[in-house]
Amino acid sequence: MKVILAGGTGTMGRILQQHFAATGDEVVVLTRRPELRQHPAARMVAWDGRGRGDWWRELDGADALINLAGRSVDCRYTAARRAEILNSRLESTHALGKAMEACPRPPAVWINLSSATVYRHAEDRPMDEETGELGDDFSPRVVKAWENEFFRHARPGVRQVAVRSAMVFSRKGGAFPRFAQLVRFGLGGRHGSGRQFVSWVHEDDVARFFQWIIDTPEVDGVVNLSAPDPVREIDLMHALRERIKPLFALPSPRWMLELGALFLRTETELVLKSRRVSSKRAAALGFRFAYPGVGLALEELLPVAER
């Protein structure tokens, strides 16, 4: 296959570069930094995430388009940053939509990354695609606008799938190395109440999930990507401590997190919001996770030699 990864240089992009290159596919990464080489088999093509360019030609005859573009949410939510987070998603999706409309032979499947943070703070029950309740604060509003822009560019013969992904547990970046670092530095106690749920997915299952979507014509619309075992944050910290063996583990009450977030230029929502997500549609359509439980995932991600 020929697979296009738009904005494919972040954590998930590197996971998918490695996966599709390993299977012998042609991998094209649309990026603002084409000089940045990551996987040696991936070809970097310049784009600005907004307008038309030479990158349009890459879509013609390709098999799959995967859009991962969007500014990181790991920042302070100032008015300017909020605008960047929203516009980077809408503009890149719109640009791809216009390119798909003009493409003589568009990819048969267009997968757009979305986020499981679209659901409300949930400690009471799992949120699935059918019965999940959407939130109404900043992050869910961004996701809803993003998905609306994506599905607005429907084209006959092109299957569209929005992947509401949970937190990716990967060595390649993202939240997981930060969790492990906090534990090593003695800050691996509970954060806030510790009762908030963490929905997560192992990096290997990320790659398998996107491959499964491409290979399964029945998958369309919105689908959640989250391991079957969301875990309370206090239990995740305990599991990490068992493997890393820090000398001490201080708890972090909300006021301390607020101060820390101000210093680190980030938001406490990233650790305090309870995301209890269910991949109900994927299960019904036959997808099975290789890492359904957090214990198994941590054993693979934190082998003895790295602890």
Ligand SMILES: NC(=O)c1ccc[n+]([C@@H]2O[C@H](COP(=O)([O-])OP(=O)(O)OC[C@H]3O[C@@H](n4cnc5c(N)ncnc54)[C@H](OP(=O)(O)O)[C@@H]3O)[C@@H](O)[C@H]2O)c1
The other form holds:
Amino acid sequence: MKVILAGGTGTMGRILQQHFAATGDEVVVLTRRPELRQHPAARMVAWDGRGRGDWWRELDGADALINLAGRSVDCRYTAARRAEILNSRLESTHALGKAMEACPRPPAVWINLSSATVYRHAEDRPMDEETGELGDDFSPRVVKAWENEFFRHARPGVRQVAVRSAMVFSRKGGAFPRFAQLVRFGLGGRHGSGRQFVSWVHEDDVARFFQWIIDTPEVDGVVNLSAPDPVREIDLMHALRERIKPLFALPSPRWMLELGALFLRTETELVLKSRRVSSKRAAALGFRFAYPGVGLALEELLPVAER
Ligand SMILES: NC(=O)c1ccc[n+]([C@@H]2O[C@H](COP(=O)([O-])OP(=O)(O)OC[C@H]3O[C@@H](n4cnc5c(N)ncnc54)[C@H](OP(=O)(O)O)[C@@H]3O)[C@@H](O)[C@H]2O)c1
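Form predicted together with this ligand structure, per the form predicted on its own context:
Below, the chain from earlier opens the complete complex, with every other chain and molecule after it.
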């Protein structure tokens, strides 16, 4: 197969580069930094994430397109950054849509990233694709606009799948090393009330999920990607402490988190929003997670030698 990873240089992109290269597929990464050297088998191709370019040719005859591009949300949400977070997703999706329209032999499947943060703050019940309620603050609004832009570019013969991903637990970057770092620094007590849910997915399941979508023609439209067992934050911190064994673990009330987030130049939403997401459609269509519970995932991600 030839697989195109647009914006495939970040945490998820590197997971997928490794996976598809190991499977023997041809991997092309569309990036604004073509000089980057990541997986030796991945070919970096320049694009600007906005307009047309020579990269259009790469889509012709490819088998799958996966779009991961978007400005990181791990930052303070100033007006300028909010605009960047939104526009980077809309513009890159639009640019790919235009390229797909013009492509003589487009990939049969186009997967666009989306996010499980589209659902409202939920402690009461799991949010699945059918009965989940969407939120209405900044992040859900970005995700809704992103999905709308994606599905606007429907083309006969191209299966479109929007993956509402939970937080990826990976050693390669993103939220997981941040959580582990908090615990190492003695801040692994509960955050806020600690009752908020963390929906997460192990990196191996991320790779298996994208492969499964490509291989399973019945999957289309919106699918959630989240391990079946979201954990309360207080339990996640407990599980992390069991493995990291910090000398102490201070709880962080909301005001302290607000202050800390200012210094770390991030937003408290990333730890305080309750994300209780269910991958109901994937389960119904036969996908099984290799890491359904957080205990098993942490055993793999934090082996004894790395504590
Ligand atoms: N990781 C998670 O836990 C998670 C969970 C839910 C949803 N998601 C979503 O899934 C996607 C991939 O996640 P990730 O963790 O791999 O993200 P990431 O590490 O932030 O990487 C995203 C990539 O997007 C590209 N990018 C950034 N700003 C851009 C812009 N203005 N225009 C075009 N491209 C731009 C960058 O590639 P270049 O600099 O090489 O061009 C970057 O490497 C993101 O959109 C993210 O919001 C991630």
